[in-house]
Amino acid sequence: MRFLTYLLCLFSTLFLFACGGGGGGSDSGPTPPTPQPVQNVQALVIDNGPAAASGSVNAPYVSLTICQPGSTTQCQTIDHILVDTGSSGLRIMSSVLASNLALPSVASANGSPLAECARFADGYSWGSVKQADLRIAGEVASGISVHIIGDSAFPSVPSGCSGSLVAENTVAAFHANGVLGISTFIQDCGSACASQALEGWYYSCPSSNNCTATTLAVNRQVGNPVAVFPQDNNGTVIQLPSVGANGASGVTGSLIFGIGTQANNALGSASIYTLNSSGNLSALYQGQVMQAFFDSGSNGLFFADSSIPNCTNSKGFYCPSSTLSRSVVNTGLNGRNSTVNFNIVNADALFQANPNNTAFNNIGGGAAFASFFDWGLPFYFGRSVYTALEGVSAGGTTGPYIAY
């Protein structure tokens, strides 16, 4: 399916060239205007989170605008959308949507409305799939499938979705008004969901309390909006300033769209680490080789180390008796490697001593997934981190890759 799409684009380009050649001669007509680069930078802010869920740390938020498909007036701007390089797709909490913003439903192959289950490391989210236009910075993703979390259309959650996970269907539980997933993947599920009806993904719902797992073509799945932009559509760059050992408040940075497409997103001296088909690279930590991924939506560095005590109050974080200095050697599929040094502090003491700070570069906790190293937001401070989409050339190298 993906290959066919690329072929069609190539044929269209050749056809346009042929038409231009046929129209040559002395009557060349007016020179078309040179396309101007669009504004491709959106401010990132790390603060306490939305009013309904204050108390967040290390959560990078943006504001964005969603519109009814094809409209520039029936729109709503929403703040505190979490920027997540660990997932793909735009998901919005239904409670923050204006009641008059009528978004059309996306239908399954049998014509029934669709619902989706999104399973994260710490919970699941459930709700309808709608169609919308996304506007952010100067970029537009038109007619994309969007996951509306926690709406009332389908109140019965299939057991194949919820399992034993905690429901995260409200702003308070999600700590954000939505999530902008900008991982290396173009769709959130891809060919697996196109060929099989998988529990925990897409559901066909002929009635409000009757949803069953269904297949869904990749072009109708909730996907990475960046891939749909007309330009700057091969990846993203996250830039955050450095923060001190006690953290900081009011931190702002940039989410830049595209890699090597404009003057502000060139790779420069960044090194490229190519990733496997699961979006991971190899990480050597304390003599153990793990798979590592880069996830701005994780608020700490999460990895297994039984020698570090867990916190009493700050559940999920480590609380060593004194600051620990650690390092990891990251190695990409292309063989490029580098050592990343980091510190892990006592999160209970850090949060208690700095109650107004919301950005920390030295907190970590136990792994949600065994044998995986999660490079969460602390990794991003003081760096430009590039995330290139799968199968697309970005700065001369085909993704997926991470660069920093």
Contents of the next structure:
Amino acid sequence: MRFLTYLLCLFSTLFLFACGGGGGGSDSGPTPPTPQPVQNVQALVIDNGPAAASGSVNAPYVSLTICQPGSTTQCQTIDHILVDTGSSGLRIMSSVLASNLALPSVASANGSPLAECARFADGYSWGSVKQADLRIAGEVASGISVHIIGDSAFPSVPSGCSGSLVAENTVAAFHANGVLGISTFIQDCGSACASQALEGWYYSCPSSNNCTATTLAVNRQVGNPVAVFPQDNNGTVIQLPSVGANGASGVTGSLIFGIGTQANNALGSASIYTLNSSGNLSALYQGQVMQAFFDSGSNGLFFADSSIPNCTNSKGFYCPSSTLSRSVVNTGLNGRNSTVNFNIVNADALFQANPNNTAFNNIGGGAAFASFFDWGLPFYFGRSVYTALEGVSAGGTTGPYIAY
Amino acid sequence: MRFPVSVMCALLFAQSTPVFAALGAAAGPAAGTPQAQTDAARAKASARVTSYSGYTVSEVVEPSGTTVREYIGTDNVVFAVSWQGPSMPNLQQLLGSYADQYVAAASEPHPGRRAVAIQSDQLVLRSGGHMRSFAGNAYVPALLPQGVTPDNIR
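Can I get the form predicted in complex with its partner chain as well, since the one above is the form predicted on its own?
All chains and molecules follow, beginning with the one already shown.
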């Protein structure tokens, strides 16, 4: 049933754009045909998550297709890929990959296969780096490096990786079949890994049990696939509908590629907030100045506030006795600022009263470092949120920036 | 030549740069021993040590650019650690015997990705951020020197 819903969404989106694009191919008049815009919208679905890890809330998923490099037939479409503006790069769980999809290894400078350690705020993912083509909506990222998580190629995890303590190498641990990292960074590590062999990033593996940290040129690193598209390659837009105070089920939205490149991704009335070199801006909350970031892969608004009680059942979330109305002032590096109002409800009560809902705009938690304000998915409901890549022009302004 | 296991471990750690002591453990051998003098020489090369009333902070910038700070009491025991920068530090090394509590907290079933927080009598820890911008700290409440508050740990 879930798969059918996906197909319906996908086809209706395609149909709309086929109609909206205007002009047909049958006109043989003297004027050359206008190039048709590439279909740049992929449906976002917020549901329970993949069967092996159901129970997700506020996780935006897309389906995408990965292919052997250069092929349009040796491909596999994979659902429940988490859309994450808090990381860069496409990472797929090896357990969901078809065994006949033969992706070539990416080699280190000395010719050995590469493995990678991706470290997140709560754990690490380890596995091979392979080459693939990504096809999503009408966009293609050709010959990109993709992180294959949890494969058996290199079973000995180096201590510089396992030192992050918690392995997230399965669909159950990851709550997704993979992650599409579309932060403002073009590569996951960047120049630091190109100039030095850093523990906890890229490893050269001459044999299955021997991996050592290695340098890797930026253009071979796992990175934001959007930057590699031939067009619509300067950023993304996430559009989600508003949801009520009790949340909603069956919520779908759009992941749109490009900013200011097509009619559907113009900035319009959105304001631009430029980000610092770490991908953050300044946030003022309750008199405290923090660094804020925008992370569609976080399922709540995470910020430190010792005055709000934690939940007993929904670990990591806040459970105030009555709904709290709070606000934050975001200020970009460019000086642009705005106040964002939000509510924090009792997550235990909310989840218990609305067991079938998977999208909520009013849940938060204190499980964050005190100096960070994490604008997770609740921020995205009822808005168009633009994420512009570093160093490129998007709608007339050079990224990195966030706009909403 | 055979070393006792504990010595072997110490040597293995010593090979990796930079050198950390673990939370709750002695920052180095007792002052005045030959080993302590060697460590002090190495610390000068790799760390900036700042003294405050009742404790010192040893700050190391890792090759990745992440700054790691160790807070050391007058008893030479590391009572707190903090980190900030583009890469997560090696928590196994930094948390030492407290790593198990981190694993338990971070492994609790949860609906999605998230940061990690621990608030217990034994350990207070916060860890969060995103790829290329992580920060966190941890301290052992019972080891906080007199007059030092959690706000002193940055």
